[in-house]
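Listed next as C-alpha cells is one chain, alone, in the form predicted alone.
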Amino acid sequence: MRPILMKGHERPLTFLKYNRDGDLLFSCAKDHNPTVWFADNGERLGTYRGHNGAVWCCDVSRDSSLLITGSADQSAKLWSVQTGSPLFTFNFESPTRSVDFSVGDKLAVITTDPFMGSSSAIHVKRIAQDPNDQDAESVLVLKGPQGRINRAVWGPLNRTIISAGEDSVIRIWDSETGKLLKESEKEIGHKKAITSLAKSIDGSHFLTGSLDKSAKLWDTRTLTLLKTYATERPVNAVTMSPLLDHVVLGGGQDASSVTTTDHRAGKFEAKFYDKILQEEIGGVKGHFGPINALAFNPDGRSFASGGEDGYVRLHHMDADYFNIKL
C-alpha cells in the first residue's frame, strides 16, 4: 500500500474530514488555511483563506456546497466550497474548537473554548439556505462542563447533541431544550481528556479517543460502553470504517517528548483493530511526530491521516485488505 503524500499545510494537522461522495477530503491546520484536496489523486484543489488563527475543525455539507470552519481566531465562518468566497462570519468571545453540521444542514453546532474566565460552551445556529439571509444568533447556547469541550457532534434525528472534551466526561444533551439527558460513567468512562470523536456511519454507536491510552465504542442512544480498545499510547485521533468492522486509531507521544525519543519509539503508526474482537490488527507506519487527524472514506476503501509532521497521508487500500481473516 503506497501512500500518496499530501504537502499542502507549513503546520501541524488538526482535522480531516470527507465529503458525503468521498470525491474531496478536506484538512484543517495550525496554519490558517484550510485545504481541499481530491481524494482520489491527492491534488490539491484550492485553500480556504480568511482565518488569522490555527483552524481547529471543519464540517462539509451533505450536496458539498457548504464548508463551516471553527479557528482560534474565535470564530467559526461558513464557507462555499466551489468558490472558496466567505460566505459568513460566526464571531465569539473565545477561540472556536469544534463545529458538525446537523442531518439537513439547517443547523450548525459550534463549541468554543474556556477563555478568559468564560466556561466554555456548546452554541447551536441556524443555517440560512441562502448565505444573504445568514445570521449570527443563536438558537440555543449550553454552559457547564469544565474544561474544554474537544468535540460536539449531533446525535440520531439531531435530537440530541453529543459533546466530550478535557474533563473525560460525555456528554448527551437534548438538542431543543438544552436539558443534559445522560453522563458516562466515571467507572467505565475515560480517565484522561477526550481528544476525539467519531460516529459510525449509520450513526447508531461512536467512537472516542483519549490521552488514557484507550478507545471507546459507545451506544449513541443508551450512552451504554460497547467496546473498549487498550494501546500503549495516547490516542489523538480515530475513524471507524464503514465497510468493515475496523477501528483505527492515532496518536503518539507529546509533541514537546518527540525530539527526545527514538522516532522508532514514538510508534507514530495508525493502528487498525478489529471492532468486535478488540484485537489489534495491523498499523500503517509513515508519519514523523504524532498523528493528529484520521478519516475513512465514506467507500471504506481509503484513509487518510494528518500529523503533527505537516504531512497528510492518504492511503488506498490495497485488495488484501478486504479478505483480512482473522
The other form holds:
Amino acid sequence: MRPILMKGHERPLTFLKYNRDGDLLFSCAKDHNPTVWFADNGERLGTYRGHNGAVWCCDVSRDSSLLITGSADQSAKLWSVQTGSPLFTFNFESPTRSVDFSVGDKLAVITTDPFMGSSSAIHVKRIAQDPNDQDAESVLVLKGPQGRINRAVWGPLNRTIISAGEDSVIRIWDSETGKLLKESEKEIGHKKAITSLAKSIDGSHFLTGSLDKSAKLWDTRTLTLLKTYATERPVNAVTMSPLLDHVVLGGGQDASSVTTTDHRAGKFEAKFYDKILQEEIGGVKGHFGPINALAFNPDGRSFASGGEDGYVRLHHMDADYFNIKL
Amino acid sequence: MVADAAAQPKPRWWELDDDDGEDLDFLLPPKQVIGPDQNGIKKVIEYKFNEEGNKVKITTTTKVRKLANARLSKRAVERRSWSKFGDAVHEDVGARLTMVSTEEILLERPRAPGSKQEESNAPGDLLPKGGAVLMVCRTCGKKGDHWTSRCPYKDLANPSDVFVDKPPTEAQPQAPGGGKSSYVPPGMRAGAAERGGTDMGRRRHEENSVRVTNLSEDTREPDLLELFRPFGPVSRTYVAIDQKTGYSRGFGFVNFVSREDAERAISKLNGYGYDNLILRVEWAAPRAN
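Can you give me the structure for the form predicted in complex with the partner chain, which would complement the form predicted alone we have just seen?
Entire complex below, previous chain first.
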C-alpha cells in the first residue's frame, strides 16, 4: 500500500478520531488547531481555530455535527463540525486531557490533569441539543486517581465510566452515583502509566496500552483481563480493527531519547497483533518518531497513525491484508 | 501602411502563429460544461479553429462514475460538498499538505518465531545468543534491553555463575553479587596468587587456556567473559593490569572448561574486531611447558 501523508500539523500528533461513517478523520496535535480531513483521499476539509494550547483529545458526535476537543489551555470546546466555528467553551482550572461523548451524545466525560495543587478529576457534562442552551455545570465530578487520567470513556449504556491513567489502574465508575465499582488488580494490571484506551466496536471489551511495553485486553463489564500483548517498546497508542480480530499497537522510545540511538532501535512501527492468539502479525513502518495516535476506520479497511514527527499517515489496506494467516 | 510594413521586420512564423491564435480565439464562444446530470453524463463543448481556419465545435461527452458511492452513506456524500473552513480556506494547490507516499509500505511480517524466544530470556539464562551486540547486560545477559547498571535483575542474578575465581574482597562493580559468601582462605584466592608472583600465577594456567592479545585498555574481565561465554562454559578470565597505572596491559587469558569450546573460540575470535582493535586469540604459550 501507499500511505497518504498528511502534513497539516506543525507539532506532534496527540489523537486521531474517525467519525461514525468513516469519511472524516479528526486529528489533534500539540499545535493549537485540530484538523478534519477527508478519510478517503486525505484532503483537508478545515481546521478548528480557537484553542490556545496543545489539544490532547477529541470526539465527534454520532451524526458528525458536533466536535468536542480537550486542550492544555484549560478548556474543552464544542465545535460545529461543518463550519469550524466554536459553539461553547467549558473552562477548567487545569488542562483537559481526555473527552468522550456518551452513547446518544447527551453527555460528555472530560478529564482534567492535576495542576497547581488541584488534583485530577473526571467531569461529566450535559450536552444540550441546542448549543445556545449549553451550560457549563458539571453533572458529576469524580476524584481519586493519582496523576493524570489519560483516558476516560463511557461503558455500555452509559451506565459506567472507564478511566485509566498514570497510576496504571483501570477504574470503572458508576456514571449516576459516581461510586467506584471496580479496580484492576495490581498483579494482573499494568505496571506503568496507561497511555491509551480503545473500546471495541461493540463496546464489550477494551484495549489499554501502557508504558510498561504491553497492551491488555479487558472485559468491559467484569474488568477481567482477557489478553496481554507484549511488545519491546512503550505503547503510546492502541486501536482495534472493527473487521478482523486484529489489534494495532503504536509506540516507540521516548521522544527525548530518539536522537541518542539508532533509528532502527526506535521501533516506530504500528504493530499488528492477532487479538486472540496474541501473536504478532506484522508491522507497518513509516514514521520518523514514536506513534502517538492510532485510529481504525469504522469500515476496517484503512487506519491512520499520527506520530511525533507531525505527520498523519493514512493507510488503505491492500487486499492481501484481509486474508492474512498467521 | 506601406511605411509601417517596411519598418516592421517580417513576422517570424512562431510570432505569426501565436498572434493569429490569440486574435481568433477571442472570437470564439466560451467553453461550456454541462452536467454531470443524474446519470453521470457530463458534456464539455469547446470551439476551435481547425487548420483551414474554420470554426469547429467539439463536444466531449464523459460519464462520471463515483466509485465510492456504494460505500458512502448519504450524509457522507453530502459532507463531500462542504465548503472548506479555517486554515483550509486559503489553501492553494501548491501547499502539498496531502501527499501520497512514494514508498510502497508493506505489512512486514515478523521474521521468525525466534524473536519471541529472545524476549523470554529469563534472568537465569546467562548465555547471550553470540556475536557482539552494542547493548548487552552483563548481569543477566539480556541484549538490547538495558545496560548493566540499569539491570532490573541485578539482585536476582545467579551469583555462582559470575567469577568464581574472584576474591570476594575485590571490588567488582560490573558484577554485583559476584562474591561467594563462603569463606576462602587468602592463599587460595585467585587475586592472591596473581599478587604473589608470576610463578604462582603460572600454576593457574591449566589446560584450555586461551591468550587474548591486543585488547583495548578499557577491557576488563567481565567484558572478556561476556565475549567468550557464548562459546562455552568459562572457568576463568584474567586481564593483565599494570600495577602502577591501573590500566590494562592489553592482554588477558580465558580458561575454558572444554577444549572444543576453546578451539572454537580461537577460530572465531582470532582477528575479531573488538573495541576498535583487532583481537589476537591463540592458545596460551606456557601450556607446552
